[in-house]
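Coming up is one lone chain in structure tokens, specifically the form predicted alone.
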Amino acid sequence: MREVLRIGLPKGRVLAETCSLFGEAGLDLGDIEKPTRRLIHEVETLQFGRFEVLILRAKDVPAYVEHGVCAFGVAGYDTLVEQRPNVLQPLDLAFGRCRVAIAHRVGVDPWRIEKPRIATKFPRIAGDYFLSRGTPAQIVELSGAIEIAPLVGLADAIVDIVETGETLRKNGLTEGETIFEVSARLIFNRASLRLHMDRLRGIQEALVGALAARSGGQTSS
């Protein structure tokens, strides 16, 4: 009997997404998506073999990979440019898309500010950009509405993840550049992959043909 693994799923919106695209490259998750407290799920399947799978904190699935608890997991490309880990990125799963991207209010250009505050979620990101760019910003960590912080003085711009733009719009911001775009990744723990080459080979491969199959053409790891 194969070796139980585990997976490291982010809780929250993508959860749907990630099963919906694994259970279409014959890796059934079941009913993990449903209401309840449980964090570790028991999954078997015919293809693949038996697998634990743990419903973390988006952020924080990167760092069950790396360390080895999870053989391979999905992270948001965000998160792992935030984070850098350790781990290997063989695919990008097409889904969960969105941009990291400045935002202001109208008026205020944060490029003309000699050091300005930038408010963020992700001041890795937010630091080198602005360095990159020959500015050396302030930056302000914050978790929750950091639209908030240009609209009562906080910071001069923010650095957050945009859908749709919407939640700016709302708030009096205006979108400016986009750093980077964002969909989420599997990730591979490298000693994992050592260990049970074949057996995540295949799972990467399956999630390949699925990707093919919804784009109707050729998709590559």
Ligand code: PRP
Contents of the next structure:
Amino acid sequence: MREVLRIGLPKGRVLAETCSLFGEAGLDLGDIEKPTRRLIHEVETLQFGRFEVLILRAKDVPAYVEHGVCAFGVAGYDTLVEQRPNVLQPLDLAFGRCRVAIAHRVGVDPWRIEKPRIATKFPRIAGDYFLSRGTPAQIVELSGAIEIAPLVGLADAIVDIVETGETLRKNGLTEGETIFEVSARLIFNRASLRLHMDRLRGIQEALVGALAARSGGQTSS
Ligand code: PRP
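Go ahead and give the structure of the form predicted together with the ligand, now that the form predicted alone is out.
The complete assembly is shown below, putting the previous chain first.
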């Protein structure tokens, strides 16, 4: 019998989309996306064998994969750019699309401030971006509801995820430059890929096929 492989998946809005795509690829994860406090799920598939699925905070998935606790996982490109984990990123899964962007109050131009204060969940991305544009910023790291910071004077601008733009609109903020586009990525632990090459590459190929079927196209591999 093949070894049980561990998968790290992000809880929240991306989990249902992950389950749909994995199911279309033959890796049926059952009802793990149903709200429950259960965080570890055992899954058995005909095609790919047995798995243990860990439901994690999105920003924690790369650590579980990098350290080999999980053989593979799904992580947002935003998290990967911020954390730069030592993992392989073999496939763009094309869901969870959003962008990392700058936003500020109407009439406030952060680029006109000598050392703007920037509130963000992404200190490295924000600091590097402002520095690359010749404006060293003072970074205030927060963990959520970032949009409040410029409204109450904690920051001149924010660097945050924008998906529909609704949160910015509801809070009277203007969206500025997009720093980069985001989507969910398949990530592999390097050693796990060597140990389970056929199985992991098989899963990757099945996901490529499922993505191609969604777009009505042909697989390129
Ligand atoms: C993210 C992000 C924005 C919001 C953007 O927050 O930080 O607040 O989503 O989405 P929208 O453009 O569709 O409005 P999330 O919901 O993950 O919660 P958080 O603020 O606790 O991080």
